[in-house]
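Given next, in structure tokens, is a single chain: the form predicted alone.
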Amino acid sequence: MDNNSQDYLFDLQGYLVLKNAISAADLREMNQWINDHESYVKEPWSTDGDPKKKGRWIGHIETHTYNEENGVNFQSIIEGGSVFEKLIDHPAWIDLVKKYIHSSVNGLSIHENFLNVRGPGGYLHIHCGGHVPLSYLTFRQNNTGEWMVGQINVLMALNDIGDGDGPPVLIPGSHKCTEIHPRLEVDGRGLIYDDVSGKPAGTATAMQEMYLKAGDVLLFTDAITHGAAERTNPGYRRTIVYRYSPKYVRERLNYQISEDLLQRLTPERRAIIEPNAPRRPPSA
């Protein structure tokens, strides 16, 4: 697809699908990492508390969830090895991310990065939309080529995601819609996240299921109304999400990057992971 067509579709729809973005060799390595840590999928939480607060750790990676039906997030997955580090500035999407966030002016950071494994019955609730007044849900294009997108999600499929696999769902164009989605409206007020109905996002009005092959990437503005359908098939859906923002948006869960990783990163990757380097007095 030529650049003009790509930009038009992203502006119009709020998303792009990048086919075969990740190599077969990298897919094998990432899936093997999951296989090697299968026990953390089956028993991700400490036994004595809230799973949102009591995740188990694998070095600098924490098992985590926002809601138990979301599955297991391996947060700060960039600490998992070189195959995850190369995703920071992967050539299949980094130039698009830089363009749409307008990194030459806004800089670039990763707001959140995690590997998600979700089994039968798992799903996401519907969330976001053009009605939400959050800075990182900004979406602007002024016809001069100067974009300003407050956050771009890069969702990577590590295995095929089709009907019944709990596919990501979204409403094309909803990033520009100021009307509140019926499921996100309560007493005339627009919610950011549907924590009222308890229903999977795939059952919401106008949702479109996005089917992906292993290695495909769904790139979308976080402002679009989205979520995930319920997984009804056996087995697990495996995805990775890197969420890119201007450098002024801090890391979501405030994970401190290990010194070992910082030393390994290329200057280009370190500038994304640590865009605002700590400033200390000379004696510190």
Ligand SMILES: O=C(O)CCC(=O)C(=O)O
Contents of the next structure:
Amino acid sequence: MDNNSQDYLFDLQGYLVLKNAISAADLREMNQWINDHESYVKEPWSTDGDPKKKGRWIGHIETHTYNEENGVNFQSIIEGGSVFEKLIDHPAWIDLVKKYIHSSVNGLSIHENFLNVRGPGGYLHIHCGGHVPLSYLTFRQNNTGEWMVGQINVLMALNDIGDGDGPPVLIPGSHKCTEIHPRLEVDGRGLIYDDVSGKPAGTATAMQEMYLKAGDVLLFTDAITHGAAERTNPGYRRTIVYRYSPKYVRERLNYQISEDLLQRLTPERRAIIEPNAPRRPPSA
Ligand SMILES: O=C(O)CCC(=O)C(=O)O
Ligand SMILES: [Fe+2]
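Please show me the structure of the same protein in the form predicted together with the named molecule, now that we have looked at it in the form predicted alone.
Time for the whole complex; same chain goes first.
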């Protein structure tokens, strides 16, 4: 697709699908990583005598979830090896991300990066939309119309995601919607997320299921109203999400990057992962 058509569609819909973005060899390697860590999917939480569930660590990667029905997130997956490092500035999407975030002005960073594995009954609640006054849900500069996207989610399918597989869902164009989605409205006030007792996002009015083949990428503004439908099929859905933002948006969970990884990264990748190098007095 030519650049003008792509820009038009991203502005209009708030998302793009990049077909075959990831090579078969890289998919194999990432799926092998998941196979090798299957025990963490089956038993993601360490109890260690503590009644509160805690994540388990694989080196600098931590198992995590926002809500149990979301499945298991392997947070800071960039620490998982070169195939995951490659995704930081992957040629299939990095130039689009830079353009829409307007990185020449805003810089570029990754707000959060994780691999998600979600089984039967798993889903995501409905969240976000044009009504939300959240700092990183900007889309364009109001006065000049220039790109100023506060967060772009790059969601990568590691296996096929079709009907019943718990696909991502979104409402095209809802990043510009001034009306509050009925499921996000309480007493005339808009929520970011529906109530935690809420239902799978797939059943919300106007939601569209986004089917992806392994290797496809769904690139979308976080401002769009979205979530994931319930997985009704057996087996597990495998995805990776890298969220890109201006460098002024701080890390969501603030995982500290290992020294090994920092040393290994190319200058371009390091500038995204550590856009503001720490400043310390000479003695520290
Ligand atoms: O897991 C999904 O399908 C949706 C993920 C999502 O909401 C996000 O990446 O912001
Ligand atoms: Fe989301």
